[in-house]
Structure formats: C-alpha cells, structure tokens
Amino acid sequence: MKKVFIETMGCQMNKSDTERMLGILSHFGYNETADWKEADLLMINTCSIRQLSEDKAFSMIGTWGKKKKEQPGLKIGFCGCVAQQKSKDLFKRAPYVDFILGTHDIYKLPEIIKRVESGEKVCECSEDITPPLPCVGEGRGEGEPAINRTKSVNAWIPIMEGCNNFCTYCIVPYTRGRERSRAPEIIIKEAQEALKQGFKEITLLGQNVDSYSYGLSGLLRSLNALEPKFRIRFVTSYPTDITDELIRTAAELDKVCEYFHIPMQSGSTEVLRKMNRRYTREQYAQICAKIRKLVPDVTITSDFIAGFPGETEEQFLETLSAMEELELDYSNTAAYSPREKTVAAKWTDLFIPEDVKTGRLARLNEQVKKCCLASNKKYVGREMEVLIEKFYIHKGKNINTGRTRNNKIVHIRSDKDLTGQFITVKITNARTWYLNAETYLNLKL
C-alpha cells in the first residue's frame, strides 16, 4: 500500500473536502499517514481567505519540494482555494508540484492520479463557478466521491457550497463559486451512514448554511427524526438569512444544539456598508435578541475584521462596544488582508498601516477574552450535558475533554476514557477558553 499525507488548512468545508479526497485515494491503494516524511503522495488543501494562510501553504510545499530532490518518486498535489485562484501559475512558482486541483474538480481525482503516476503534470481548475455539487451516499454514481472520515465524534456534512453575497473583502465567490445546494435525501442518507459508523454529532456545512435552497428548517426536522441519540449543529449563518422559522425550529428540536455562529465583521454600520454586508448594527442586534429570547442558554459566536480599508478609530471602537453590548460568547478575529479580485483590494489609498492593524487586532483579541470569560462564568454551578471528544494526559493527570450542547469546551478529570459518551457534569470553574467540571452525575461506567 502507498501512503498519502494531506495537510488541510482553513475552514470545515476544506476538512470535508479532504475526507472525500482520502476516500477516493483509498480506492487507488493509498493509506493515510500522519507523518508526511513517510508519504508517497503529499497534498495540501489550501485556504485563500487570508494572505497568511496562502504564505503558509507555499512555505510548506517549498519544504516538500526539497524532500522531492531526495525522493524523486514523490508526488505533490496543490489543492483547494489557492489552487482555484492561482491555477496554472502555480507550476511556475512551484515546478516540483505534480498536479493542481481546484475546489470544483475533486471528482476528477481518480483520472488525475492515473495521469500523474504515468509521469504527466496535470492542472484541473474548472473556470465554471457554478458546477453541480457531487452527491455522496451508498450506491454512488459516477463522479460521486467516497468519504474517509476522520475518526472523531463529529461528522462534517456539506449541504451547500458557494456564496452569492460578494462582500468586498471576500474571495470565496471566486474560489468556491455561486451557491448551490445538495438534495435533502442525499444529505439524510449521508447522515445515516455517519451515525451507523458511530459518530455522535452531525455538523451541517455551508458558506451561508441558512440559505440552503431546499429549506434548512425542513432538513433539520428530517434529521432530528433519525435515531439513535446524537447532536446536530449548522455553520456558518449569514445574519439576514436567519429566519424566524429557523430560530423556532432550533428552539423546538431536541437534537439541534443551542449554538449559532453569525459573523458580524464590524460593529460600525458605515463599515458594514463598505463591506457590502446587507444589514446594519441595529439589525444584527435584533437578530441576536430574537435568538436569545427563544433559545435558552444559546451561544452566539461571531467573526470580526480589524483594520478594514478606511476604518476610523471611532468605527473600530464601535466594534469593541458591539461585542460587549451583544454579549457575544466568542469571536474569531483577523486583521484585514487584501485578496486578489475583491473590490476592497483596489482601495489601496484607504489601506490602514500595518502597525495600526496589528494594534487593533490585539485590542480586539483582548475584548474577545473578556467576553468569553464573562460568558463562561454564567455556567459555574450548573449541571450540563457534555459529549466527550477525547481523553489525554496533561501534567500527569487524566483528562476527558468535550463540549456542551451550546459549544462550551469542558475539561473533566477522570481515570476512565469516556470518549463518545454523553455525560452530565457539574461545572465547577470557568477559565477564559474553557470550563472545568469535577462531578459526574448519572454516569453509567
């Protein structure tokens, strides 16, 4: 058997794509290895959302290129969003790469592998930004990749892909294409397969998951009816696509977790307008208020950009105040990074100096810490259900780590590996990024 190593960067959609690529490669005699140095095939599944991610990708394949001089038979594949964006130019920058695979062409991997193994260099990056989304399930037809899921408690299931919003800072519509959705019966079948394999949580994926064209509420109800006990999550939500029906559905269904990830990006209405986001600060606040009213103990997380072109100090302070006023439980943050083809990348005269961006990002992260700790403290003394995700030893102590329904990380000391179990615990202490629990309740050992 040959060995393949895939480095996955970026979002959950990339992780799902990697699982599909591994599934395809398993039919060609490739087993996954965790050590890239022992692989016969090296692949990197790239992310282009930030310049830093792109730079890391090129740094990594540069290291692989040096390895190829020592091991001429080594094959290297460059995949994902950067591949889709840069296409054939990659061969000039990295001549040691054997094949380039864009985001729309995973189903072509079998043909690519055959051509590469015969000594050919291959580039497959379809320019059609609205390709059909491959269906996955038993009885797979031609062009439907198999799945080799990462062993864990959570199964990632894409329900739609692409984006129609064209935010001025974002490259996703150019790398992932326009929105298109998978048929609900295919998704349900894939979920059933994952549950049979022992997964305890299903996460529905989409760049704008709640704009799923067949109706996200209906899909959630169909999945909620499946057995046995498991959890359902969905990410990522675009604020104005969250309907009252979706909020009610999330509140009513017992398997749907109390968790919404809703990127705000800025607390300033004027900056949001320049970003081409279709809501104001006030509208975002109203959406959060609706959710908190109907969904008890809900966790709402967000994304924010520091130093967007033209952002003033006063507008940045609006972002800090929004995080606190809206009681956001956690936020992903990043300094603005100009992306090729996007509108904002042309506003060079409005670019914020790097030191200012770096300073604002640091302040943004401090606010995240403050909000996260305040959120976690609310649960001290509470009894909560935790799904254990892993068991490990830390400083000589045995630890089980899992998540509550509302996505809080919990560490529990125990000599027994409880991975995959739902347990009820009492929260004893709150840290910035996690909760501690000491007492087991109703635990069947």
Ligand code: SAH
Given for the second form:
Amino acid sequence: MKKVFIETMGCQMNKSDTERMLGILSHFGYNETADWKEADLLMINTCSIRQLSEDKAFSMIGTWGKKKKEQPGLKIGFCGCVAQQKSKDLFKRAPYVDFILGTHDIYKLPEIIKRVESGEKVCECSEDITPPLPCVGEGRGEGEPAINRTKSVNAWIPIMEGCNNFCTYCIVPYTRGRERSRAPEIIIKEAQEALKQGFKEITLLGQNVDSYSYGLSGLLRSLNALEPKFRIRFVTSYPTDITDELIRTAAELDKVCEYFHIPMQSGSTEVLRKMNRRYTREQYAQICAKIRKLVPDVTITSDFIAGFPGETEEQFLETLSAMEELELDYSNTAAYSPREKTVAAKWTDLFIPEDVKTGRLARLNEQVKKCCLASNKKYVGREMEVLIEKFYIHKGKNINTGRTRNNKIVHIRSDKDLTGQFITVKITNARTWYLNAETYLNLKL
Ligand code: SAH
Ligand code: SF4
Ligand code: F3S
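In place of the form predicted on its own, the structure of the form predicted together with S-adenosyl-L-homocysteine is requested.
Below is the entire complex, every chain and molecule, led by the chain shown above.
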C-alpha cells in the first residue's frame, strides 16, 4: 500500500469531499497517513473564500514542492475551490504540482491517479456539473466503505451543492457552480451506512440547505424514521428560504436538533442590499422570532462580515446592535476580502482601509464573546442531554467533552470514557465558549 496525506482547508463541504477522496483512494492502493513527511501522494483541498486561506494553500504547497526535490517520486495534487477557480494556471505558479482537481471532478480520481503515476500532468476542472456529487461508492468493492469518515460521532452528508445567490462579495457560486441536489434515496442510504458504522449524529450539508430541490422537510421526516437513536442537524440556511413548514418540521421531529445556522452578514439593510442579500434587517429578525417561538431553547448562529465596501461606522454599529437585539448565540466573523470575479471586488473606491476593517473585526469579535456568554448563562442549573464526542486528560483531570442538542459545548469531569454516549447532565457554570457540567443524573460513576 502507498500512503496519502490530504490537507483540508475551508468549510465542512471540503472536509466531506476529503473523506470521499480518501474513500476512493483506499480502493486504489492508498492508505491515509497523518504524517505528511512519509506520504507518497500529497493533496491539498483548498478554500478560496478569503485571500488569507488562498495564501495559506500556496505557502503549504511551496513546502511540499521543496520536499519533491529530495523525493522525486512524490506526487502532489492541488484540489478544491482554488483549483476550480484557477485551473491550469496553477501549473505556472506551482510547476511541481502533478495534478489539479476541481470540485466537480472528484469521481475521476481513479483515472487521474493512474495517469499521474505514469508520469503525466493532469488538470481536471470541468465547468459542467453533472452528475451531482457522483463520487459515492465509485470503484469500491462490495461491502467496503465508500467514504473514509473522520472517526468521531458526527457524519457529514452533503444533500446539495452550489449556489445561485451571487452575493456580491462571495466566490462560492464560481467555485461550486449552480445548485444541484442529491436524490433522497442516496442520502438515506448514506445515513443508514453511517449509523451502521456507529455514528450518532448526521449533519446534512449544503451551501443553502433550504434550497434542497426534493424538499428538506420531507428528507428530515424520512431520516427521523431511521433507528437507532441519533441526532440530525443541517447547515447552512439562507434566511428568507427558511419556510414555516421547515420550522414546524424541525420543532416536531425528535431527532432534529434545536439549532439553526443562518448567516445574517450585516445588521444594516442598506449594506444587505449592496451585498445582494434578499432580506432586510427586519425580515431577518422576524425569521429568528418565528423560530424562537416554535423551537424552545433553539440556538441561532450567524456569520458577519466587517468592513464591506462602503460600510459606514453607523452601519457597522447596526451589525453590533443586531447581534445583541436578536440574542444571536454565536457568530463566525471575517473582515471583507475582495475576491476575483465578484461584483464588490470592483468597487475599489469604496474599499475600507485595512486598519479600520481590523478594528471593526475586533469589536465584532468582542460582541460575539458577549452574546455567547449571555447565551450560555441561560443554561446554568438546567438538565441537558449531551452527546459525548471525546475523552482526554487536561491538567491531570479526565474530561469528557460533547454537545447539547442545541450545539453548546459541554465539559464533564469523569474517569470513564463516555465517547458516543448520550448522557443527561446538570449544567454547573457557563464560560464564553463552553459549559461545565458535573452532576450525572442517569449514571453512577
Ligand atoms: N452560504 C452561506 C455562506 C457560505 S460562505 C450563506 O449564504 O450565508 C461562509 C461565510 O464566509 C459567509 O457567510 C461570509 O460571512 C464569509 N465570506 C464569504 N465571502 C467573503 C469575503 N469575500 N470576505 C469575507 N468574508 C466572506
Ligand atoms: Fe456565498 Fe451568498 Fe451563496 Fe452563501 S448565499 S454561498 S454567501 S453567494
Ligand atoms: Fe471555502 Fe469552497 Fe467552502 S471557497 S468555504 S471551501 S465552498
């Protein structure tokens, strides 16, 4: 067997793609290694959402290029969103790369590897995007797993890919193409396989899960009927695509967790308009209110961008106030980064100076901390179900860490490894990023 190392950057979609690539490669003579230095094949699965992530990819691949001088047989693959976007131009920038693999051609890996092993340089970054996510099970033997899932309690299952929204700052429609959905039968089969392997949580993935063309509510119902006990999550939701039916379904189904990730991006209606987001601050607020009314204890998280072109101090303050007013439980944050091909990248005269952008980002992060702590404090003294994800020793103490249904991280002291178990605990105190729990209610330890 040869050894492959894949470095994964970016979102959960990329992590899921990596698991699929490893699954395919395992049937073509490659086992995964955690040490890049001993690999025969090095692959980088890149993200182009911000300049910083792209720069990181080039710096890492540069190190790999140097290694190739000592190990001429080493093969290097450049994959993912940056590959899709830059295609064969990458050979000019990084001539030591053996193959370039875009986001739509993962299923071609077996053929690509054969060509690369015979000394060819290969670039597969097709623009056409059919069939959707076809790599599952490609080339595998009977009964063998198609996906080398990361060993944890959670299994990611993509349900749709791509985006038709074209927010003016975002590169994803160019790296992932137009929206297309996977058939429910395939998704259910993958979920059954994951459950058979012992996974306790299924997270349905998509750039806009509520645009799932076969209907997200129906899919949730089918999945909810599966056994044994497990949890269901779905990310990411586009605010105005969340239907009343979806909220009611999520509220009703016992396996669907009380958790919505709904990026707002800005608290200012005027900025949202320039971002080409199809909602106002008020409409976003109404959606949150509706969810909170129907789903008790729901966690609502968001993404915000600081320093979008033309954003005034007042408009930025609207973002800070929205987080507080809507009691958002957590948010990812980023300073605006101009991206090739996107509309806003052309508005150079409106660009916000770097120091102002970083200043706003720091204030945004302070607000996230405040909101997160306030949200966590609501649960002190409460009994909550935790699914344990890992067991480890910290400062001489044995700790189990897991998540509640509403996605709060909980640390519990105990000498027993409870990974993969559902435990009911009592929350004893709240920190900014996690909760502590010490009392077991259903377990004597
Ligand atoms: N589909 C999701 C988001 C996917 S991209 C949605 O519609 O909300 C993940 C996040 O990256 C975005 O929510 C946004 O906050 C951030 N992001 C995207 N493009 C960016 C850019 N050019 N600069 C800074 N942050 C960006
Ligand atoms: Fe990007 Fe907007 Fe599509 Fe989200 S909805 S992936 S932010 S273009
Ligand atoms: Fe990045 Fe591509 Fe995901 S650009 S955020 S890895 S879809």
